[in-house]
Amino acid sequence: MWSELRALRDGVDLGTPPRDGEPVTLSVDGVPVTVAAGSSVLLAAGIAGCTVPKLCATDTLEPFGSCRVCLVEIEGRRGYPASCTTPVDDGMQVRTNSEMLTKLRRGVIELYLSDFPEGDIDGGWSQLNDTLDQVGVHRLADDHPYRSGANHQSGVLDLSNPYFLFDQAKCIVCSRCVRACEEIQGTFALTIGGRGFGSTVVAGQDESFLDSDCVSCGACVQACPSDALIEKSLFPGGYERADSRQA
């Protein structure tokens, strides 16, 4: 299915799953699609060719909008709602592009940077780095707003699987690693600890990978969008976690 939906394209990411439903018209930035009845705004913007930021989406799990990156305006609606959790309507028109869009959507990745390795910034090939360059963001400036305060660079580095590791200083919670633990493995070995700030990912009760019922399938190192979760076999002279100039 997901291959029909991608028209074999290599390394396109529609954000949320295909849907069976009656076929519904919209319009994105001006470009009329159809799509299946419950698909996402940002599954109809990427089939559009409009590329919508994204963090916590993969067209590979259930939409979840945590991420806040991938607002987009409504015509007639108030606010600026998550595309992913937005289904279609027919004759909606949707915008993906303004000032007061890239603002925000700044706003948001300058959060995200203020607590990650800043060595890790240039450079990068994650999927966060992608968004960087989207959204026009590339490194913490001198002045950047939120530089100071706490974080989470000595969080945990878990290197005790023998296939991948996590860098908890390069996680930014979006939960696509504990979804695709879930839903893709059906092994529930991960979850989301703590609240606000102080929210992680855990490993069965707070223990190792390699200590809880983690399996080794990779379905989480797949989806993580920041490399927090990485295979070892990219580092053959070791994992050094990066440079933090974090105040």
The other form holds:
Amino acid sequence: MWSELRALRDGVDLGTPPRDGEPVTLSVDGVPVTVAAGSSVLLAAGIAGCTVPKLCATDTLEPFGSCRVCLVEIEGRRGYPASCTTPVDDGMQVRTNSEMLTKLRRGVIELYLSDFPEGDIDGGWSQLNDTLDQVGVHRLADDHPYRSGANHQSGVLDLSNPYFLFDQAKCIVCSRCVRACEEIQGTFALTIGGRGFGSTVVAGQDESFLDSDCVSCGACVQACPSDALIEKSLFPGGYERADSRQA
Amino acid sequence: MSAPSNMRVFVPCDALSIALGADEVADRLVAEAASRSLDVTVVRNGSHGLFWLEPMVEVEVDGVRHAYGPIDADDVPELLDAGLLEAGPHRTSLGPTHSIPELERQTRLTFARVGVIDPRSLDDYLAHGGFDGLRRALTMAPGDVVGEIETSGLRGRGGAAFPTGIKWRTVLGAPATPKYVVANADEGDSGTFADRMVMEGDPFCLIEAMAIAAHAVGASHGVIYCRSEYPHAIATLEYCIDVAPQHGWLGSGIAGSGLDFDIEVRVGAGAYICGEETSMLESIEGKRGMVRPKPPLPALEGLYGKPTVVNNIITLASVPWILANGGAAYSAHGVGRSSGTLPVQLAGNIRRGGLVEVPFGITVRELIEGYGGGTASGRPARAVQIGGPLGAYFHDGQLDTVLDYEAIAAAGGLLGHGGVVVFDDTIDMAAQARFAMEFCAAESCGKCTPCRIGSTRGVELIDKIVIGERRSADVAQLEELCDVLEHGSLCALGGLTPYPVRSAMQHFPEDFGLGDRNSDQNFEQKVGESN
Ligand SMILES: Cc1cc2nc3c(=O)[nH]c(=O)nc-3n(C[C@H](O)[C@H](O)[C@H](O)COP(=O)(O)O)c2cc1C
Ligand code: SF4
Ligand code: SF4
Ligand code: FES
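Having seen the form predicted on its own, could you give me the form predicted in complex with its partner chain?
Once more the chain from above appears, this time first in line as the rest of the complex follows.
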């Protein structure tokens, strides 16, 4: 059910929630677009029809700015700001594609792929797959230097909740589940524990989902872009972890 | 000859001097003086920053301070026998303190009082120009105080070198209230200690600065966020924050004006990333030290979402001098857009390590050779890391670069918090590059992907490059990774880690098995051909 809901949403997910400020006009890849002040550049780009890849942003949650695939260029500004956390300005000129942007987005996706089960990419239907399609990278080359690095491919597989499961091997640590639990459900059952490379989703006080304060509302499952949180009903024969990629 | 009466002898109380035995020296002085019936007061001052002379003991004779150092507790009887109280000669004599060459040549504006006064004495502070800046500021309109900072050209000393006046102007113009002043004393850069020296040696200066900032922007509450590794600084600050309101320098109606402002000390969570301003604000709010995206700027939506001045301790400590002497007097020092002075911290393999406050515009060579006396090992200096663990490495051919934000940037580096760490010719620069990636991995808050995963991949790549099985492919990948880190990271931890990594590879390719910079000017081409 949740995945159907999500599929419905996907068509219209502009990445960040709508705002109600005064109208502001900017241009995205030369296309003029008018949105409410306070809106993100990501949202404006979507309305202008210049879809920018995204992973950590979804229009039911406040922008977070962690995945860094939504980078754009803005005339007169240095660097490559994340479009999801950059508010629009009158007269702003945004570029959503350039050689450098392609390179940076591919670079970020390669980092994700270096810690993701390879066998789960082909035929996948998560938002992550959409993003991979947009960026145009689906797997690391056989001799890619990132292969065989440290990873979380034998991490936690939490099957405790009767309705959904959490597979750390597929978690891209985007915090969408944590934020959904907090912002949509108001429950605060999930946090990100650890730091840096060791960051991971933690239920309750480092408990199983079942033992935590989780109320099984499914907000996190609906929010997860990579199917690390997924309904058990989709696996009638029981869940089996996909081949953990690269040996 | 009658024994001199009421003599003041100074023994530093800062953490470094204490680690080197200053407490024992002070105790022994008190005990020996008592047993000899000498009328001596031992004053615990801050450190002058001449670390190779610590613990440095001074005696004040006819208003002139004479220095001895380094002094061990066991030297004390002999020192008194030699006539310490008349500034008599001893093998450790350094002459009048102000004419010690490394001190005499400095331009001490921000550090004028550090080492001179008793940090806990409000009277001493007032006797050395303390609160002159605040007194003048309180006669001025807030916008004019900000104007004075703008005139001074002061830029942030915490790392990003952002113009302080512009930041204050933004907070002043923000309509929301209450507003806050947050002093960043997380001082996480290895080899830096200037913030600590101010807090331990001239704490009222920080209080004065924060009160000036409060008046300038309309703030009512201040927070000093101090790293937990600085217990002496925390104790001193807490003492002074307790004393100041009793004399009208904090609290309501400061110095008889309409300014109400108080300060609290918060102890850091022990993570490097908590020095990053947005992460620090999260930590002060009691949350996990995670970086927030900017915008919103802390100046507009900072602590508890309210307009907030966040400044480094050295930035703030420069403010009272500027208000007392005028912004123009400050900008008379320095060069170009690097106005005033920079307290430089010399560390690593250096003979005379410590703090030197110099005007912008002197060369790196003058710092490490003129002030620092070259390496401690006596071997040739091979690399200098400027600007902390995220700063670039300079090679010996770049030592004539001048100390100036723009010149250092043009040479591929950054000045950061003013740390200068010297390495001799035994250093392995591939190991240093690896260390930079390891540091990033260890300190990453884990929020953004380039830093969270990329730093670990960086360590792995450098290991592979050193092993050298597929060196050119691994070097190319490391270059790409550095691009993603530099341009894709959410904050400067990931964003600056490529500085030490790339500079190490560029300047010291031979350490990575990539040919020799000296014999091969175009090593990148060589990299392409290796393998
Ligand atoms: C990873 C990281 C660590 C930082 N650590 C410190 C620190 O320890 N002390 C500090 O003053 N600024 C630190 N900064 C800079 C602050 O974010 C901020 O720019 C500074 O406190 C602003 O004050 P200033 O304008 O007076 O320099 C750090 C920045 C980053 C990205
Ligand atoms: S479980 Fe899903 S939503 Fe949660 S952090 Fe991992 S990838 Fe993101
Ligand atoms: S660069 Fe590193 S420390 Fe900074 S936000 Fe990203 S993960 Fe956190
Ligand atoms: S979608 Fe913008 S950073 Fe993730």
